[in-house]
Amino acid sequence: MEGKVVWKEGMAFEAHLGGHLFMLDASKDVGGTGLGPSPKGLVLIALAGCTAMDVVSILKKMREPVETFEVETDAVTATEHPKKILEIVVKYKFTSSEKLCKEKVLRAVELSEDTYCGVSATLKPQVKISNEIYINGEKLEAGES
């Protein structure tokens, strides 16, 4: 895996990543002017992307009805430099009509976070991640990884 960012201008740098080419760039408080994504923000990204890809899958193997599911991540950082993120929650989000199975739910989640996802591996114990899970929107028991 290879990547690389190349200055455009300002705080505003074109990022290079697997063929993909996006822009990054700071909120305007900090000299930026919002033309892409902060990279504390795309930690971020990575972590849900790579969770939610990995519970799909084992719900998938394992028959569970999803009809939509989204990851939400919630971060806290520090006040002062370097502003590293200390905390993040994750809130996973399904919806079915049909009956999803809470246990394989939590197990699947369960999985990805303590085994698959290598962006929570790469974070975790400097960062503490902690879980909402929702079925329907009724929350479910909350985990802490």
The other form holds:
Number of protein chains: 2
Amino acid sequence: MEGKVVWKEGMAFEAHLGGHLFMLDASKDVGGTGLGPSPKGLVLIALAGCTAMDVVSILKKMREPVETFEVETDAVTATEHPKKILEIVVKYKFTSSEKLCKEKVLRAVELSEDTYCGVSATLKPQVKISNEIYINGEKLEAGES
Amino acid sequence: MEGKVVWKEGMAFEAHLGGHLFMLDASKDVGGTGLGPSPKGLVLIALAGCTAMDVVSILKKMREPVETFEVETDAVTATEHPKKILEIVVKYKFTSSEKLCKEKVLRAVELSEDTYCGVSATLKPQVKISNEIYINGEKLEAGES
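The form predicted together with another copy of the chain, contrasted with the form predicted alone above:
Entire complex below, previous chain first.
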């Protein structure tokens, strides 16, 4: 697996990944011009996207009638250099007008976090990752890994 | 710091990060349709972009006349689930028609890897990260951290 960034100007870089191209940039408060997302934030999107793809795929196999699905990631980072990521809370939010089985939803999240999600396994254990699960706005029991 | 992914269809998700929006998708060989980059690859771009921004910023302060600059990242991942990232080689490639000071270039890379790069510090030590530095195609001494 490989990726590349090419300097354009200031703190702006063109990212090349698997035939896709997008911009990266520092935000204005740290000397960039905000032409694209920041590198460290991409770690959060990587984790959210990786576990979200697992979960949507597992729940499809379980024939659960998920209608909308979002994964939010909130991180706590160190305040001194290097400003590494210390902790991430992953919030899984499902909605459906049909009944979703709570046990199957919990099982899908557990399978991703413990067995399938390569990004989660890359970051753990030095990044503390915990989860919250919501079905139609109702919070299920929280897990921690 | 926070990010969010929103399910669109199949394995495709819309990523929201710092006011920017882009697509994520699995590649066709693992059930996606390739509408965007893969989540795990974003970890490589996060590392490449984070250290690249440090280095370009440090060399600007050192008044080194860098003309083009790219950072490539190659990863070795586990072959069994969870397919985590085990090792990343970071290749820093500079060109200039003026003379670049090798010691300053090495120092800029070291400062990023040891002191400033939050993504590198997040991934180490469980991901083995090493570097290669090239100036106008000539390889300098390799470091490892």
